[in-house]
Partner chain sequence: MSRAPRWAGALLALVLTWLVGYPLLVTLAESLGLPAGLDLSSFAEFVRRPDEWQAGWHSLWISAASVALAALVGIPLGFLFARHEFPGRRLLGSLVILPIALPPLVGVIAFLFLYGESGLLTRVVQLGLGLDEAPWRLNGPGAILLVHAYSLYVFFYLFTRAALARFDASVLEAASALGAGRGYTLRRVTLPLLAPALVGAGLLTFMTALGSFSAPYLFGGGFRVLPTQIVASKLNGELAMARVETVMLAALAFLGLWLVRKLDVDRHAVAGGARGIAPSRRRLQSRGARLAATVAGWGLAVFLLLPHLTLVLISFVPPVSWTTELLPPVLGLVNYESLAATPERLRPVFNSLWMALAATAGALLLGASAARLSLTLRGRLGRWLELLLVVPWAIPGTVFAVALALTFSVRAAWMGRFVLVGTLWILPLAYLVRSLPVTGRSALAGLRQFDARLEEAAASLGAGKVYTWRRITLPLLAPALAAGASLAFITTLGDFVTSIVLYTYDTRPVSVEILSSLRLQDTGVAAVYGVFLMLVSATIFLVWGRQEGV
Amino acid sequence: MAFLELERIRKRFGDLVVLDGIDAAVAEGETLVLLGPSGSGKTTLLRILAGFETPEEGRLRVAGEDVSALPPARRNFGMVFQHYALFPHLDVGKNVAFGLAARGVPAAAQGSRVAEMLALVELPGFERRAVHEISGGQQQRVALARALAPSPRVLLLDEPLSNLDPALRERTRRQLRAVLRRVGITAVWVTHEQQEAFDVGDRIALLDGGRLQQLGTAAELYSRPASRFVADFVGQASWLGGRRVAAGEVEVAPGVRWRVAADAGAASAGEVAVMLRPEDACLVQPATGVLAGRVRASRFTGHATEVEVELDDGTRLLVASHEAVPAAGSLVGVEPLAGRSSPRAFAPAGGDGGAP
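So, to be clear: I want the structure of only this chain, in the form predicted together with the partner chain. Can you give it?
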């Protein structure tokens, strides 16, 4: 049952179309991640949800109620800002109480709610601290407590971790996720980091150029990418040219035929781009009918060794190998593993991705 519904959201800045008809639905208690490179429109979409930007077209509904025309203050959406936007002249307690005070909640009730919220984000007793005295991670959690205090219907998070250093980011991400689960709030979380999106999102909306590229779970985006863009943006992908010879079968080099994932191959013959993920391939002895290339370089990553193989035509493939890696320059064969999500065939480069 959709709790938050976005219908054909369209937004332009001057001549530039930043959002081109976005449709999405978020279930109650679900965390939807808006993922995309910078300029993809994800932050604009979040600001439209918050009410800071007005779309040219489209509707926004919460629990069936149309909130498109409501000003931000009356939407009852909480927001965690990228740079936190904590009020510098108020202490931690007054920051958290701000939304309650604005709604006219009595002082006593404010105090207990503030204490409850600070306990939730593991900052009990921080009420009297000045906001510039506490660390970046703590400021982040105060911002979360502040946004949650008035019990908003939806929580919006704008790149909440981008201001933290990498070591802190991981831990704060886990804490944030735990709090969202515990509160059971419906959340929309903007990020440009795939790892973060996979970690926190129940589902992910991948945006590019103002269009929704794919909406689905992390596993769906990774194993059944809807376009070349999606395949490249989530996870590593190597690309090689090929020609479809039969349904589900592609010739990637003279005499070398690979089966491609079932749902990716339409019957039509012609040029295709074949995507192969490093972990879906292995190195074998060179032989007829096997794609051959030379080892260019290899890099040990912990769980595997990433081997870069250069084909005769200069194409480079990445293969995650779990065995001893031949020396650079040696001739090797590359074969896809059976039953994996790649290789997949897409329309050749230059097309807008889309279905193969």
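I've shown you the form predicted together with the partner chain. Could you give me the structure of the form predicted alone?
Coming up is the bare chain, nothing alongside it.
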């Protein structure tokens, strides 16, 4: 059953439609990530959830209660900001206690709650530390402790890791995700980073141009994208022109036929665009009935070698190889890897499937 419900949320600034009829439901204890490029509407949607912006249309419900018209202070939502928003003149303990005092928690009870929250974020005994004495990752965990201290119904996180360097970001991401799981709180997390979304989200809402492009798990967005935009935004994808010749079968070159996954984005016959993920293809010896091209470049990624293959018509494919890679200029064959996901067919660029 949905705990947090967004129904037909629409928002415009002047003539610009920023959100265009967003519908989503979040289960109790679930972390939903709002993912998308800059200008997609994800931060505006988070601000509407928080009560900082008012939509022109739509409703917001929490546990069945319509909170659309409630001011931020009455929604009982916690917020973790991009820039931490800690008070530099207060020590760590007083920063965490700030939300408790605002909620009327007696001073005598605040100390134990502060200690509980700091232990939860793995910062026990930090009450008397000055904010400037702790690292950026620790400051973000203090901000999380402060947001959780008053026991909010929903936690909102606005790009909480964007100010951290890559190594610290990854470590802090794991720590924050672990805390959310232990607390079991319903959370909405905004990011533009795909890997972050994959790591922390139970499900991901991918936005573009103010519209919800797809809502699902990371695996669903990656393996079964609803459109070409989703396919290109989530992970790497190579594209081939093709012609559907039978149910579930596409001719990608004269005499070369591939099995493809059924896809609502492509017509049952005619021209299609075929998506191929690097790990779903392999290099083989050139032969009749095999897509042929030449190796143009290769790059070792740590778990495989990413090979760029150029076909005769100039199309370039990325193939992840775990074998020795032929030298640049070598003639090779490319085919779908047996046992992996089938390539997916979409409407061609400019068709119903939409090119990014």
